[in-house]
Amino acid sequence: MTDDSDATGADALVRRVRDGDLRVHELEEHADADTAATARRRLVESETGVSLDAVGAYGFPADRADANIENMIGAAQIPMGVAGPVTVDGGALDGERYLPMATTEGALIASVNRGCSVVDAAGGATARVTKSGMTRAPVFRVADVAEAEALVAWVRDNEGTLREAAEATTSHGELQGVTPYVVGDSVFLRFRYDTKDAMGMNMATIATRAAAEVVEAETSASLVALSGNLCTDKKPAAINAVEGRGRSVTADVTLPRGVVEERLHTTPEAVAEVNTRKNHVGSAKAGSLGFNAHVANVVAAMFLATGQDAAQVVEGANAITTAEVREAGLYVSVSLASLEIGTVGGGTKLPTQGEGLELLGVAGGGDPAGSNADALAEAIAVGALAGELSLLAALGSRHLSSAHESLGR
């Protein structure tokens, strides 16, 4: 959001950077956020010879992004569309919803939209959050395994003390438990928190730091790293698939045989076989942590549309899709083990992402606390279900390549 009125101030800042009077990251200390972004962009343009006109044509005040970006030069705009409406029978989300999706992958929203229409033809999807909790797992050094065992015993006897220290750092987070893991002279303590409507990584980190200080003060253990990678954040990990991280959520639907045959041009038997041989056998042979067709597609698109941490798509794609033939037709489910999301904080404060949340009816804190994040999880799960159903059906009917060809993708 810039115009020519910024020229004088921005050009002056550029000169000061070139003269060595200012560094690139210091510009906001000497001008408003938009002028600083303009100056930084012009500096980069002049030094690289690249025009950044499109990057500079953003539609919100730059200071709205202060908490989300450093060295801002503009914005990367991603096309946003909607799939649906789709009917959701959730524990926190109920009724018809459009699903906002931001993506550059052609045919994705068309595919999910087809899945939504078929789900609706069956009366809608059911979705439930089955587990919730954000984790942080510091690693401590001890002398030997005997000292490790003593630390584990101390933690189990003093969880209340750790809870008091952790919860003193936040007015919202609640410590659900601490699980110890011993590897030689390393002891990992996996703290798990109820972070309500926040994704909660910062909350969990700050709270765990306070608890770790108590551990060091009361035992012989020494903190090596506040994150010991057993959390596990932004990396593929079996512990998240088994124990969950963020929200564990499942969505399912039973499609009448007639709907499958008439709307998807295939059969329940064909879809179930594709799912077994592709998503289960193929994924097992590949050593995959996700037993699904393309859950990451929907998770990524809805993350970008609603201001979630895009790197946590790694965990969000940790999902299992099931499909089986029943007397009533075709039963399909998608279970996402570790969906790390929030409706407050982080990128949810940005204008377009906030509108995406408002479109779903889940912006801000929920009543009761945590219900909006649960509702967002259910919406993403239903979107993933629709996407899985559409792709499996396309494979079962051998229409996948023709669909891409017809859409020119």
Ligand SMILES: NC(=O)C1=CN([C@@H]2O[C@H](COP(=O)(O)OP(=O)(O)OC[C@H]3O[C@@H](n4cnc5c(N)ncnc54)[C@H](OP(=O)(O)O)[C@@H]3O)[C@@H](O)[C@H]2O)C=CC1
The other form holds:
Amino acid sequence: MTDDSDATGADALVRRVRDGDLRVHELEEHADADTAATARRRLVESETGVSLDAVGAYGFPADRADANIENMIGAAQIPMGVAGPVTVDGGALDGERYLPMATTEGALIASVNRGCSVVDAAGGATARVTKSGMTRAPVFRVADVAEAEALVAWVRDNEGTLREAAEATTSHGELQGVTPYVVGDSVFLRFRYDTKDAMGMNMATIATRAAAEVVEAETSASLVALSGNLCTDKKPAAINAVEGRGRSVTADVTLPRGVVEERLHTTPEAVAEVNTRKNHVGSAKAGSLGFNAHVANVVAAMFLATGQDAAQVVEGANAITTAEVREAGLYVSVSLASLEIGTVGGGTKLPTQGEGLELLGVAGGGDPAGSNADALAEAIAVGALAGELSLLAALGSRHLSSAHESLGR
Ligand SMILES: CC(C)(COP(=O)([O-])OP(=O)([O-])OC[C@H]1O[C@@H](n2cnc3c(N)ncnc32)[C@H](O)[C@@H]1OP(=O)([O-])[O-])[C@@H](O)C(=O)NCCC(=O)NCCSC(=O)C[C@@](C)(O)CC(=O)[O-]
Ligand SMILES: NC(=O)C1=CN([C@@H]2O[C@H](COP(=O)(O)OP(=O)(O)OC[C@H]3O[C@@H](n4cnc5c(N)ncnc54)[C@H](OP(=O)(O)O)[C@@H]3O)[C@@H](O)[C@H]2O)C=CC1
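For comparison with the form predicted alone, please write out the form predicted together with this ligand.
Everything in the complex follows now, all chains and molecules, and the chain you saw is the first one.
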């Protein structure tokens, strides 16, 4: 038997795992990240009989993903395209931008691209971030509602103490406020932070843990869970639709009648009616959270292209599309209540994701802090607007199925 006890090559690591000397998830402690990923991939290949050559043909140093993944075997590659360029008149983003989108849905980028071209024909879209704050809501157990009320009063009188504890954990995050919610002997404290250019979930969670320790030390409340699901992270929730989470951002445009008729092959009246009966009446009857056609498509594609947390498409898709016929033509808006995005931290540091952010001119920390994340939110809102316009028009002109027959198959 070869003595591999301190060998660090991929084959040696494989042998050491098979000999029970190492566990699969600790290979990076014994070799560089690429060697560890190679050894793990070979182990999976040999146990499953599946070749993972494409997964192993990734184009970045594995250690760049050190803070993003465990048990790495390689990378998934998703086709990436651009829609636009499109002109944005934003509060933080100004000028023409290509919109990077990673997707496997044929016809999606063609559609958003068509939307961008008509937005540009109308002189561009306006976009504004109207609210910003990342939330984390721990749940505490108290004896009864009398103690619940006492805790609510304590929080109101001691928010400064909670702010001090929370902000001691971060040099960027600022506590905006704490809102209590009482249900019997459960008290939820919804902490809201300005996380600047970070999406802020790690930041807010670490800061809230410090604040929760103060609550337990100073009151009779016991922390049951640092996330009490009233935050609400990665689940559809009305609280995010009403109160917002991350960025609340809105984009709008007025398309001249001629542009709608010549470029979208339909009329302002038809688009407005499709929007009302589909996005409003249909969504209401379905009990949807969000009244739009496919905002999730654009949020998902731009999230994947720019290193956002893909699971937060759940909240990002919570949007309302409006369309109305005006003297000047067709007015369309899209309002996203809870778009959780960042231009620092999380996956934004990875190579292709960083290039997606560079393409938008929003990579890294902004000046002032938070302005790059605001700009990213505005770019995604304009992309969503372009996608809504094009799909609603295609439904009005009855081109949806033919589009996917020709481009998606
Ligand atoms: C497919 C089109 C755009 C054709 O639309 P068209 O007007 O027939 O195309 P065109 O050839 O006249 O080109 C017009 C513009 O479209 C763009 N365009 C056109 N072709 C391409 C292409 N190959 N690659 C990139 N861009 C393309 C491009 O901008 C072009 O302008 P130009 O640059 O030539 O001046 C249109 O029919 C369309 O947008 N259909 C809707 C498709 C769509 O939106 N699919 C995504 C949503 S489906 C889904 O996932 C959600 C859903 C439907 O299930 C949600 C729900 O329930 O509602
Ligand atoms: N922990 C959890 O419960 C959850 C975590 N996540 C994950 O959290 C990650 C995102 O967390 P997030 O806190 O955004 O990122 P990171 O954990 O990567 O932290 C980003 C850090 O960058 C620093 N920073 C530097 N410049 C800036 C700037 N201009 N604005 C803001 N911060 C700056 C801050 O450090 P400092 O604070 O020291 O100033 C900030 O905390 C994602 O990977 C996501 O998947 C997602 C959901 C839940």
